[in-house]
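Given as structure tokens, the chain that follows is alone and in the form predicted alone.
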Amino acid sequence: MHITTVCLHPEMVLDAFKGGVCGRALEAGVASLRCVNPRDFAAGPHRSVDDRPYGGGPGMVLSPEPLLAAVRAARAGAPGGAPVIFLTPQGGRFTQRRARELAAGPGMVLVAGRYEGIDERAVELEADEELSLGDFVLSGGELAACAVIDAVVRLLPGALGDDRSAEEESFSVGLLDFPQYTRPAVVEDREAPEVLLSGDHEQVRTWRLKQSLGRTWARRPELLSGRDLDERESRLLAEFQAEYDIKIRDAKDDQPH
């Protein structure tokens, strides 16, 4: 996979991965990341790349000219198909499952904004998607870029030691993950679960799917809105959510009165 990343700090992306398991990826060939600065191809002794917005306002605006010849150098250089990606406000939510298509594709070029934004002629001549991380505010759209590589570049064969551990992650099969436990078995008299010592492979499948069903339910209940569960999910589901009626009156039971 070849990714490009469009920006103002390009040391932000590169420095990002320079260690973990991105940065192996990218070191033994699984990926490769480059940047393209849009400042290397403004006019005048000062390069400047922003303007003032028309109609006023506070802060500067993204110039189109050097953002599009660096957005098209992005494209010229990258492989056929791979999609001009504008990390925007406006954009759509970035899920797992665009992480998924993104990692089955030949690459991506994602353009990272600055300052109070880019000019909406840069994004209608170029862009192919917008994408938003979500419904907060960034000073610049390195960091969302660096977000979006490490979702994807995990995903592609070969980046993580075990590849089934892509497979187990939350949000991989539109659940949260199952809550995790190393040794010792008792921190500070909270023991881990008796089910996980048992060495009973599909007892310890079974509570896992009854947890992530149960923790989603519990926490971010939207993602199971339009998830047809089975006869068996549905079970576990209930179970879990009968545990979770018990526990909450016993804590209520226990409070002082």
Ligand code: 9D3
Contents of the next structure:
Amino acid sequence: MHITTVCLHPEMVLDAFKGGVCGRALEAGVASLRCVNPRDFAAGPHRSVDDRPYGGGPGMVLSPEPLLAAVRAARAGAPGGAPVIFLTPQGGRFTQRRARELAAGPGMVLVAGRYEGIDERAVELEADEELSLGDFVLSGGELAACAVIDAVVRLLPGALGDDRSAEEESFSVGLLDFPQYTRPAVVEDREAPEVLLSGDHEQVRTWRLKQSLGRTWARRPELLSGRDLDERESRLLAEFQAEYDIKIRDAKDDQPH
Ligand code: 9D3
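The form predicted together with the ligand is what I want next, because the block you gave corresponds to the form predicted alone; please supply it.
Once more the chain from above appears, this time first in line as the rest of the complex follows.
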């Protein structure tokens, strides 16, 4: 996979992948990562890449010409069919589904903004798509580009993280993770769940599915609305809900009246 970022702080992106699963995948040649800096395409003695917003207001706006030149250089070096994606707060939400789609393609050009934003004409002329990470404010698109790269590269064949069994994945798609435990068996009077130490793999699988269903119901109920539960899943969730009810009652009993 051929990945190019267009950004004013290439070191932010390159340094983010010096280690870890994705860093190793890049070293192994599973994907390539290059950066194109609009400043290298800026004219004038100051190589300026930003200017004051037309209409007034705070901050600066990324100028269209150096950005367009950088994006076009990046596009020219990318495989045909690699989408040019602008990371902006106005974009559609980046999802695991989009990560899987991108991982199945030949590459991507990720354009990160800075300042108050990007001149809209550059977006209109070159963006195939706009993506956002969510409703919070970053100080630039570089970290958003890093998040997209990380989510995509770990899915590529040959990257560690692509080795999760299909069975394990299908078991819990769309659900929150079950809780994890490791040694020691007791921490400050809190025991690891007995079933996990039992060695009964079928019971462990069932307990984990129940926890995933229960936590999703308790914390992210909207994830269950788009999902049909089979008979076994419904029973496990009902068990979780009954136990959850008892826990809430017990917690209330412990409160001073
Ligand atoms: C939404 C805030 N904007 C109006 C006050 C100003 C502004 C702040 C920060 C405009 C751009 C940015 C930089 N953010 C990104 O480039 C960005 C981003 C984000 O801030 N949150 C979630 N996803 C993304 S993707 C790119």
